[in-house]
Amino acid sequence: MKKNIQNKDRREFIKKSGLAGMAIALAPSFILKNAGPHDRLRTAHIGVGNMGKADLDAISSHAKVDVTVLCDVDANNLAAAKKLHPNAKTYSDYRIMLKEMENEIDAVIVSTPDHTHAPASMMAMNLNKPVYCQKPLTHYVSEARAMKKLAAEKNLVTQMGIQVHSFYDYKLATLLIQSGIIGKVHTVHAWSPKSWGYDGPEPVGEDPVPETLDWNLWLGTSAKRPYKKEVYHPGNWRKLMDYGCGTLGDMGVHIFDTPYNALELDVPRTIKNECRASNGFGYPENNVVTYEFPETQYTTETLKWVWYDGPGAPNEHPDLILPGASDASKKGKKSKKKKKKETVEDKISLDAKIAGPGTLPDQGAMFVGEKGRLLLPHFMQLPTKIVDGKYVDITSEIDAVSKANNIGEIVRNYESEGPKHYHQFVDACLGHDKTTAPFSYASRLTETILLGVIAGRFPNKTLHWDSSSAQFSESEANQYLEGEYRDF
């Protein structure tokens, strides 16, 4: 029987690293008398290699941080962070880091593995450090519900790694949606042909580890598995039952953000992933996932979520064909015209436009609502409205909202939005903005999300979630609401 986030297991391994017992709340005052001379932060990093690399950059960009302290369990990966900053000590162990530089650090960016987010963020916050860290939130709901309770309990600055959040395109799309453009929403399609799931058998055997690697601290909270060469480090991992949340808790989290918040979201009432047989081991490769929605001011009675990931998504669906669609595409089907590889460059031009008449972005979002449909592509792009199968000119829509909430000129350049998001947790943290992604939304962001991975072990049957007691009328599906802790 799996044991929840409060058990015993948990507790113990809690006590153990000398965090318990630390359940004062404070005021966010407290972050600024604690922090480091002169009004600056002092970081501490726990995972600086791929996407940890980049929030690395980020964070350390900001003119009043000071990385104090990396960690890494690969020791290629702390060598490159430590020649960037020298000054700053290095770990291995995220536990030790933490007790031996409770003094010297004022806040923790955790940028891991999926299943190393909670235990780490968890232990930070029982030390009264604000969080950073990476999307999804947690690799089980009651991981999500724990740490939303203990940012709050704490009053601590908390920011969950989603930097589209900050981008121009998706707050004016949030806005646009919440003036009304398009009526009540009623349906929201969203889709990623990117496929972290892995349909192929578990592999069988061991590898060396490499002398770089520690694999038991990569492991961390996982059950013990031997290592095995390109199966989970330093990529892999996202498409596996252990350690990921699949194409849903990668892409999803981005793209299901602008719509969720627009539309004033809550957690859903039900959902079922249509997809292969769970295997145990890796997420299907293929998902259409269908949630259905409690109504909000935004929406109808009824709201209607369906996502798609995986090679051909979307599925032919009425509501995502576009004006100029060639009759294949009417018909449901993507065009079969051969696009030139697109680049970064390409993604973040000012002239970025959809693909090409009649032909869906790669990734993104449709609102449909009573008075229209709403396209937003993913990313940089502005959206665009269609009603009766025509594009409708809405620059005075734009204008509007824009100026009427200071969102300023249409920016669509990576290097100064990429920052925005890290730089509004830095400056939450010093007592100057608040985040707009803070555990108390997106806990309930990533529990949406993590219900749709656990239906994939149950396709085509439809889940119920009682979201006031954390429970699924199907008594099946709730021992995967929480996972055991290994004593490592």
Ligand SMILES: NC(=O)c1ccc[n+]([C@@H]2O[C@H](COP(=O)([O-])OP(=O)(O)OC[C@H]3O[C@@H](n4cnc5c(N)ncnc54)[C@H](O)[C@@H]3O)[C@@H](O)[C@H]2O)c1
Contents of the next structure:
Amino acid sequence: MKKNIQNKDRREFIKKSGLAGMAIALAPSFILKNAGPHDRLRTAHIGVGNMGKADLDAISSHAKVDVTVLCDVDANNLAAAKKLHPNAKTYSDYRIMLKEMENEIDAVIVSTPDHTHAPASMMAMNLNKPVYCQKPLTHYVSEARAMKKLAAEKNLVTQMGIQVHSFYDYKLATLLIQSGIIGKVHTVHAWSPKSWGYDGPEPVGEDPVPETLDWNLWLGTSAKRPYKKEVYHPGNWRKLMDYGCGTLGDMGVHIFDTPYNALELDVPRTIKNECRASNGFGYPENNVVTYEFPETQYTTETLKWVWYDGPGAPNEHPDLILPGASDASKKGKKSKKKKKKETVEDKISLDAKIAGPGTLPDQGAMFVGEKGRLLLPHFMQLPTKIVDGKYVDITSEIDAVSKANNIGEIVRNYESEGPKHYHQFVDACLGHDKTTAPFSYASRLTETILLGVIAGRFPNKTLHWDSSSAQFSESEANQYLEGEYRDF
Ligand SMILES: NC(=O)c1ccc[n+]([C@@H]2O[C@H](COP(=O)([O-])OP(=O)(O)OC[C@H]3O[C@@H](n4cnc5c(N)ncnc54)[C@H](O)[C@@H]3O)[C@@H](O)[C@H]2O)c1
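Form predicted alone done; form predicted together with this ligand now:
Below: every chain and molecule of the assembly, starting with the one above.
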């Protein structure tokens, strides 16, 4: 790791807090109860605009949460959040906030652009705070490994922000796959029509920084760069290599989650990204990323995984032709859909359209196994099984695994389902539950995603990944595993 991310405060903290020799073995809830004076959770929110606002709403909808601090580098977003939580203190710099509020907060929620996830979360965890961090967990592979290590060392409650992880259909698909409904799985296809990329040059010149934005704090640990209107903040940063992780790091994390979890995958052995060459500033769009994973108890000897973004799934692929598919879709022709203005809900994929019987959903995953295929649309739709070109009724299997594992009833309401993942984090912090996407899991999933992103810098070349040394055999790729941190 090049700089800053090391767990340098840990020893000092343990010495100061008198927990030497004890802290590692303690249950997370014990540490938390000692940090807070009551059985309520005092939360600090870093990044409160857009998804940060959705995170704030979901966390604060838990009856035992007191929103104590709000932090944002954009004064407009901070003011809007303050209106909703007038008693919360406000900050623009998370470093000052964490130092000053250390003894008044119990947990931290990080909802900033990707490049700030690890710097803010590591600092919070070094202060012994449980962290809910948005997906992808980090911007660099080295950060993902460091986050996992620190969370484990400090025995902290952690959760990555992939709220659909706690939705009925995804839990159901996981159980169906693990029950062997299609036998051992040899291939997964996963796709999204989103296309976060940029092929233009790095912008020249500089626009005046809005009075309401602290540009230096927005850049944070990333390199100093002149401000340009609408190029970076808000949202557009995800197209750019210094801040985001392209479509893989956005929709990929959600859509990978269920197959990855269901098949109990570790990180891949090989990765190849077929895409255009990048100029080193923006990500290439239209990635086709092929991974090979080592065997698990739910896969054949090798698992092949293919991700498609931009044009989405190639519906002429034999694995992806659905029963009742029209000739047009078999030949891969796309239906023309009216483009509507994108809302936050679109960004978090609330679009749960039911696809026609022969039409692949816009986003989703197909598991291909020894005994058939299982299609899992993204999201809030039941998985369907296909054998020999025909849909197979799996009602009885669904009933059986649902009841045996007590996963509840089908709910088709994002408002009621959405907060579950967040409430699970709050309850875990209070010692009443366990998180299902802790950093131990999230770091592996994020590493897998980031390896595909790095492969985009070497179009059409197969990279070989050695998980034990955390290095590629192709040494030229190793420089992208970590980043230089700027002092800011
Ligand atoms: N789980 C989901 O469904 C989902 C959906 C959308 C976004 N996300 C994730 O949420 C994160 C934010 O995405 P977004 O679309 O809201 O981005 P955005 O650019 O629209 O908003 C980011 C917010 O964080 C603030 N911010 C930026 N740097 C900060 C810093 N150093 N300190 C404090 N505040 C800072 C910005 O001012 C803004 O309010 C990303 O990691 C993204 O991947 C998750």
